[in-house]
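Okay, so here's just one chain, in structure tokens, the form predicted alone.
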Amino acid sequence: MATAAYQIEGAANEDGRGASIWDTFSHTPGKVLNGDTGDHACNHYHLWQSDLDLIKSLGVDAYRLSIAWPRLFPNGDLELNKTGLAFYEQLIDGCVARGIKVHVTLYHWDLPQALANDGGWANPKTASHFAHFAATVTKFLGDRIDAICTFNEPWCSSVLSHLLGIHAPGTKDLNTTLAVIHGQHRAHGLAVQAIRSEHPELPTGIVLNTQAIRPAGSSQADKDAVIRHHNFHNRMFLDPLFKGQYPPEVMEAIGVRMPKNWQNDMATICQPLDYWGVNYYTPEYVTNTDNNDAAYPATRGVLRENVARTDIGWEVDATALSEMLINLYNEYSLPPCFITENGAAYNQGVVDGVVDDQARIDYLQSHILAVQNAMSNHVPIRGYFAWSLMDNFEWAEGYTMRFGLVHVDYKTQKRTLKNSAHWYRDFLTERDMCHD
């Protein structure tokens, strides 16, 4: 089971937690569906316990969390909140007591909004800070970690937010978002290798959402529009990872629009990964863009008729996953990975005291499925991660879309097994079982 703080635990003024850009822009008005917020989600914060039990009940083995960064350093810089600390303590403390595995996420989008103030990741000076937080957080909890990964989809927090100005700080602008790339990648690499200065043993990855990619019809224009989309989209974040190195097709495009002196930092980015994470929801169809002034890689998403679809829109199609992997371990040379987050949204509600959402079963046996077909084809996957745990804030959407296997009533807080997670939680019985 996977989760992310900002979008589960509340009390985001609660025991001296800063504000993250997520506070800012949810409480910024037209940013997100019906002007929610984070502030109180599924009160997690203060729920945690009988949301571990609720795990612990499902027969899930692995959590997979994430560190609200500002709930540590308010402020982003050196000054450490040990009220936060204190909170993440007793949290992996009770999933170490009910024998859960911890998988722990440092960045899951919620920047301190002190450093969002000096620039944000476009300025060198957060990767230090986020390399600090990095080193923290081995410190005072490694010892009780499974894994760590640095960050959680950073095309979100770059692309998505910088460029497309769909998620916090919802700016678009080319150049930033180059500076925010490469300066993701920077921290990255620092903050490897401050959580190997602290524990050299502890697994160490990154999570990516790589895109699978698709031409939206059989010309030949499409199909290279899926080439230059592959390039920008995933190799911008694969490449400098695994081959120390941007895209030659991307710097030749766009290359003189990358911060100063970049080519200095390859070296730090690109640190030998224990492993990475997968997050897949959807395949993308792409070709030319109508834009005759776009920049590279002037590309478009299409969305084609006719197919099954989420109740966010995002078509289902699990042979797309194990195909994208299957074409990654071809194309580069990559640790083993786990599925960190894979599900699907559909919003069906509580009739009885019963959720029947057979769709999001049907959705998550396909892909279930898919990771085998994957790992009969030589990709090691080590693990896999249903998103999410519980329905929680969805971002620019706000509270409509619900993710989870569990149902939560946002006035309430009550939780409700969707039919989903009585499946899961039998479809787990079965494996282990069958391992016995």
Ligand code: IFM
Contents of the next structure:
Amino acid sequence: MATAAYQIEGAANEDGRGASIWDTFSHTPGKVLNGDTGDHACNHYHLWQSDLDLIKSLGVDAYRLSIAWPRLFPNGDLELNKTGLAFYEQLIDGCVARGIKVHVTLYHWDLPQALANDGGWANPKTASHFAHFAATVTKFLGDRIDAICTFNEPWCSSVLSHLLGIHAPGTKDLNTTLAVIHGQHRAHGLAVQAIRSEHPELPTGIVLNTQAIRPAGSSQADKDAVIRHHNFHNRMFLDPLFKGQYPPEVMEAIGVRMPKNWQNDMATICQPLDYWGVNYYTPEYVTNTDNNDAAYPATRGVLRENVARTDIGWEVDATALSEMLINLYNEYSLPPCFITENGAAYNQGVVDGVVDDQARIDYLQSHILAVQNAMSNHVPIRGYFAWSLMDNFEWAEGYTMRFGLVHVDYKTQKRTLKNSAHWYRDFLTERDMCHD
Ligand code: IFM
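Structure of the form predicted together with the named molecule (previous: the form predicted alone):
To see the whole picture, the full complex is given below, headed by that same chain.
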């Protein structure tokens, strides 16, 4: 099961937590559907004990959570907020006491606003602050956790948020996006070094939402679009992390727009990793952009007709998951991976105490089979985390999209196990019986 701090914790103004870019963004009219914010979310900050009991009751053996940077460092600088740290100490101890393994994410998008005011990820100083945050988490919590990752989906915290303008901070500028991509990669490298100097044996990785890209049609132009889309949206992340270079095709096209002296950082970025995480939801069909002046990669996504979609509009296709994993392991020399997120938004409510979300059960079942298929094709997958434990703040969609296996009534904060949660628990029990 997986969650992220801003999506579930609430208590945005409690115990010394500072503001993050998502506080600012969600409080800016027009940025998030219905003006929703994470101020209260699932109130997990106060309900964490019963939430952990819930995880335990489902038979789940590992929980992926994120640590809110602005709870530990309200101003993003070196001044530690001990109350913020204490929250995560008790939360993680609570997992350990229940026999639940803990996978920690350091950056699930809540950049301290103070650092954003100073240029955010485009300012190289942010990377040093992030490394300090990573070192602090590892120093105080590293002995109780099972794995740590630096970034969750850096594509989202760069391209989606600085080029497409959909996530915080909501800008649309290619030069800034390239500086942010590079700044985050550098921060990742420095953080891995910091984690290893505190706790060399702690499994350390990064989580990517690599896209499973397919051509919209059979033309050569569409096949070429797939290659360019892969170069920009996947390889700009995979190549520096795992090969120590940016894709030459992208550098040839837009390399002049990269931040100064980026070449000097490539060795720092390319740290050996113990694992990487894959977040997968849907395939991406692409063609050429209609705009002749569009910058590289000049592609656009195409929504196919007459296909199954979840309530957020994402096409359901589990085969693209195994296909993508097999292709990536053929293309790169990658460490073992975890499926760190997979799940579906279906918005059924509670009727007579029951949430009948058969579509989510079907989705999970087919994707777990796809994971097994990839494993039989020699993809070294070490674990699977369903997204998400419970309904939560779905970023720009606010509370309208429900990804949880557990339903949350945001007014009363009542949790109700959906049919998918019952199914998941039974699935895990049967799996354990097979292993015994
Ligand atoms: O809710 C998000 C999560 O925070 C990151 N990965 C995708 C999920 C669904 O959009």
